[in-house]
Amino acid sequence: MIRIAVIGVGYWGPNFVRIMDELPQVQLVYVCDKEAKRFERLSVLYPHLTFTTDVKGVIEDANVDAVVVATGSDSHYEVGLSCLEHGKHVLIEKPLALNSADAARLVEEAQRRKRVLLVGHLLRYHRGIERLKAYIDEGYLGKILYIYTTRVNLGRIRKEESALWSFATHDVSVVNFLVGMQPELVTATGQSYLRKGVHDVVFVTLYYQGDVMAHLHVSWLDPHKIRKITIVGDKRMAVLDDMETTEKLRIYDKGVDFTPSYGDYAESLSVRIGDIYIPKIDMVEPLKVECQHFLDCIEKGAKPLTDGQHGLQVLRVLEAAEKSLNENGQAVRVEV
């Protein structure tokens, strides 16, 4: 039995306490938060948990084993930190800190120590992912030419944490998967118009070797609600929409053909329009899994498919959009 803490119930963190309190290898010892009130709704659903505001008593407990930090993102690097020098597993929502120098000195620490650090990217611990890696792995969809992402919505605004760090977070750790590289350029564009400095809307860039370039729109300030990568391979082209509730992923046989033997470039070129393929995914509630993985890394002694060291990387890659954000769409290269 693994005793787990969740510290922080704001808006994340009751997800969290709802799957936890389901896995039957977890005891929820503690549900923390400095705000008192948000046990209000809490402590009717889960009247037999611990709800506390200590969280200094609550990292210092020998007998919790592992600490789910669902903090604002502000709070992780602190709360993370303390929870590692105090011996505990930790799972951490992203960011995992607010920049890299914070996140790879939790990465030190948790390897120090011994300790699971997992950063609570969510996309990659979705089925619909799994699937377009695999598919990519197996060269089903060619060569990968370039990607793009779209992540808009009207609402929540955020009053300290821009549409890139809260929205494209995702993105690039889903891209970087799919890829199976870093970029090595990033360029960004965006404006603030709710709140000065807080960018509301934001395109990214990253190029990536071999001539693959992603592309990410991030909002919410936006008609509509959109989640939806679209890939495109020199065999097929597949777009995972995650509003979709069943046919989440299709694949397009879809391409531009070459003809060896032709007198005009021109010529040599052909569309090919083919079928479209809506493969069976068995959908799994991404957090749940999540959860059951921090929960096997503990007791295998495994190494996290979001470690701390994926988490450093997102966040070399926000950093760069940042600072190109801040240089009018300059290419920044990205720290390695």
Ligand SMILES: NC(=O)c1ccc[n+]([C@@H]2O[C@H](COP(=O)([O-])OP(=O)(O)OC[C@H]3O[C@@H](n4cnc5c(N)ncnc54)[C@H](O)[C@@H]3O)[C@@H](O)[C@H]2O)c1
Given for the second form:
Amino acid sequence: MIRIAVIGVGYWGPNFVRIMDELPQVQLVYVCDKEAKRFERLSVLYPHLTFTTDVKGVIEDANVDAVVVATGSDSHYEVGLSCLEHGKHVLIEKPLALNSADAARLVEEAQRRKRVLLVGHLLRYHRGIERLKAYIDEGYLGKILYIYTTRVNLGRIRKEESALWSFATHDVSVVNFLVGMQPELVTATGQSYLRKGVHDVVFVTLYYQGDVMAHLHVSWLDPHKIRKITIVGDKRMAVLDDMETTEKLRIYDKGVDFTPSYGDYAESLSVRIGDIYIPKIDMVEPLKVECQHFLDCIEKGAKPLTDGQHGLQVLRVLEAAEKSLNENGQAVRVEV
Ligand SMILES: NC(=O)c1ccc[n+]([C@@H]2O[C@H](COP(=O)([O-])OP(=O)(O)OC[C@H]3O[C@@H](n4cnc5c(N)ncnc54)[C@H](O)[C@@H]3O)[C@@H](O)[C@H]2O)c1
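Could you present the same protein in the form predicted together with this ligand, rather than the form predicted alone shown above?
Next comes the full complex, and the chain you just saw is listed first.
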């Protein structure tokens, strides 16, 4: 049995409580939040669990093997570090921290203590993303030319982090995974309409080696709820629409073919519009896959798919984007 505590049960944390409570190899020993009012609903749903506001007591309890940190991102560093220092394995929500120096310190502490540090980059545990990656790796889409993602909706408006840090964290993690590298350059423009200094809408462009480009549109001030990734390869194109309940992924046999001719270059190009293929994907809730992976890593001493280093790489991109935002969209090199 792995003895788990969940710290932070505001909007997102209760999902961890639900999943951890169901997993057979878990003993959920504490549900913890600094605000007791968070327990009102949860204690009715889970009367058999122990609820506490004593964060320090939970972290210091030798009967806790691992902690899920689902507090607001401004406390990830402080709570996460304290857990690691007390020898706990830690699953920490994204973003790992609010700057790369703090994130690097968490990575170092996890390595030093030989503890598992998993960052909640949820989409890495999404079956549709996994399938997309498999198509890319086997060359089904051809060379990836460019990718664009849209992650917009109305609310939740946060104050401790901008839409860039709250939403684009997901997209940077996914696009890096799909193209298999870290971008070299970043540009970003955006606006803070609702609260000074906290961007509500951001447009980010990532430039990778080999002329691969990705554009991310994130906003919590938008009439639509869209979660979409479009990938344009030189053989095929793919769209993953996470708002679809069943047919999430579509592969378009579309492209532009080049047939050498004696005419000019444009005349040698012909547009190809072929079939649309919708693979069957057996979806499992990504958060459940993520939690199971965390437990497997603890049991086997394995490195998580989204380990601290992955979380740190994502933060380096976000920091470059933030710098670009503050410099009116100037291109900023991503720190290696
Ligand atoms: N992976 C995803 O798809 C996803 C979705 C939503 C939120 N999140 C992430 O989950 C985290 C939490 O987001 P949320 O929307 O639930 O925020 P929230 O503000 O609704 O909840 C945070 C909770 O943490 C508690 N808290 C804060 N500091 C604490 C501390 N030091 N000790 C104990 N409790 C503390 C607060 O009282 C609150 O109840 C954020 O990092 C967010 O980015 C991830």
